[in-house]
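One chain is shown next in structure tokens, namely the form predicted alone.
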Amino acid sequence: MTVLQNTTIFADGRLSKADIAFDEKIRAIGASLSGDEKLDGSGKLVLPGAIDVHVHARDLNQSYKEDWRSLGRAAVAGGVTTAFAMPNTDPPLDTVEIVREYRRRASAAPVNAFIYGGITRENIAQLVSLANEVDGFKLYLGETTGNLVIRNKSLHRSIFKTVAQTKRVLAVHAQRDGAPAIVTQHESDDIGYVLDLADAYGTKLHLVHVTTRRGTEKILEAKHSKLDVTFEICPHYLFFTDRDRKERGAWLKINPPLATEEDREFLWWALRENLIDIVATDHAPHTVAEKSLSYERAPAGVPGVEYMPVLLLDAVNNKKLSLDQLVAVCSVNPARRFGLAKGELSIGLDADLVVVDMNVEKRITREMVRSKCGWSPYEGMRLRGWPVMVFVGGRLVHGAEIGTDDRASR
């Protein structure tokens, strides 16, 4: 049993001074707790580990971009203790055999690994059996890496109906293809189409990487009508706009594309108003060589799993966000949506803990990036508030001792 002593913990929506004792589960929260190993957490915060419900772990035939081990190393350094991997791998995660192999590879990662099953035109009849192997399904209605886009509306109806029968969450990339301005302009319509399908078949829906005010408002209307839907935004839509894309070119080529300053400000407002369900990264680890190509030839997407909690911790320090709001969108809400015994500091839940020093300040450099892709769109940003120790299932996976960082200050 490990005891973090003299800490400030965030539990039940508030900060309090307490010790926290744990093995693979949280066993006790209180004063003067006893344990086999005691660590002094004076001056530090203890938060539940972040849950990133949208990462591309690559591996398999694209392990040169990222593999589960490097993905996990990057994730825990930033305070992400659970990652949900998307199925547009090479080969895609669309059969029982491939999903099992992917899960075997994921066991090498220092994070809790969850996997979406890919939906193709060929495997719709097998989705019920595939549901026993995956933690959710992913449907692509717009262009993505690989050959998973389905545009046939008749197939869409069949997919929503079948996934509803499995009781799994269906994550949907709703935005259509096209020039950036066109994608942004039509996001609300594309989301509306998907909401109608979920309503018709009673599908548990999760909409990924929402970028605009109108798209968000469309989802909020559906929620008001009691539709079973959640949605996510991504850090890059909070920190960059279409102007940044025009300046930085392929480095900020993202799918769906960066939206306007007005949309960005609305997302911040919605976050502060507790209208956003989840913040997830859409971590897309393309290599430096790939992103150095021309805009037309470069792949879309940016890495992000390593810095999501840190970006938001800095926002807390700068009074742009409350700690309660950060924990809700990074931990509590994703855990509840996917039925995980995680996301909160509560007795009996998994001991996925992040010890944070809110006064540590660092500038992100390329040299400190742990992702195998070797770069970050946030390079040059100076952020305050960093994890100094991270536990996954009670096991120390980042930070040698309280107050140190094993690699980030190289």
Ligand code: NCD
Second form
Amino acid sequence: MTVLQNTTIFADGRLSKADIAFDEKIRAIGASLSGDEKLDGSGKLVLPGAIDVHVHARDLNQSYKEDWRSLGRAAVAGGVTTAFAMPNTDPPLDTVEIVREYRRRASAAPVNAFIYGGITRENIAQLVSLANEVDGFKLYLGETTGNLVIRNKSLHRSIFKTVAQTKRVLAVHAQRDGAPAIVTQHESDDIGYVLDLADAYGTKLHLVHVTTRRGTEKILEAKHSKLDVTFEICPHYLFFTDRDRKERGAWLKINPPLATEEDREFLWWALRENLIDIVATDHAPHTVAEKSLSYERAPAGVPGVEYMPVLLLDAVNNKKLSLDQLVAVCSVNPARRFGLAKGELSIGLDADLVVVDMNVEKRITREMVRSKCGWSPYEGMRLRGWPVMVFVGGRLVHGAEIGTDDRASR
Ligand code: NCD
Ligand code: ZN
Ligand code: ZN
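Please supply the corresponding structure for the form predicted in complex with ligand NCD (the preceding block corresponds to the form predicted alone).
Let's see the whole complex now, leading with the same chain.
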């Protein structure tokens, strides 16, 4: 049993001074706990690990961009202890065999791995059996990386119907094809189309990477009429807009495209009003060489898993967000949506713990990036509030004690 002593725990929506004892699960929270391994947690904050429900771990034929090990190292360094991987890999995750192989590779990563099954024209009849191997399904309605796009409306209907039978969450990329401004403008229509399908078939729906005010409002209306829907926003939509894309070109080519300043401000407002279910990264690593191509030729997507909790911890330090709100969108709500025994510091839950020093300040540089893609859209940003020790299932996977360089740059 490990005991982190004299620390500050965030549990039940508030901070309190306590010790926390754990093996693979959290066993006790209280004063003067005993255990065979004692660690000093004074001056630090303990939070539940972040659950990122949207990463592209690549691997397989694209391990030059990222693989499970590099993804895992990057994730835990930033405080993400659980990652849900998308199926638009090469080859795609659309059969029992390939999902099993992907899970085997994921077991080498220091992060808890969950996997979405891919949906193609060919595998709709097999989704019920594939459901036993996956943690959710993912459907792409338009413009994205990989070959998983389905544009046929009658296929959409049979997919929503079949996935509803499996009781799995269906994550949907609801974006039409077209120029960035068109895609942004029509996001709420595309979301509306998907909400209607979920309503018709009773599918558990999760809308990925929502970018606009109108798109968000559409979902909030549907929630109001009791539809079983959740949605995520991504850090890049909180920090960048279409103006940044015009300046930085392919480096900020992302699906869906960066929206307007008004949308960005709305997302921050919605976060503070507790209207956002989940913040997920859509970590989409592509190499420096690939992102150096022209806007038209470069692939869409930016990496993000390494800095999501840190960007939000900095926002907490700057009073743009409360700690309670951070923990809700990064941990509590994703755990609830996917039914995981995680996401909170409660006895009996998995010991996925992030020990944070709210006073450590570092500037993000290209040299420090752990993701194999080798760059970050957040390079140059100075952020305050970093993980100093991270435990996954009670095992120390990141921190000064295991020889990382993170204590250096105070
Ligand atoms: C993602 C990728 O590269 O896999 N790219 C992106 O721009 N978001 C695909 C996706 O999430 O649609
Ligand atoms: Zn997408
Ligand atoms: Zn994605």
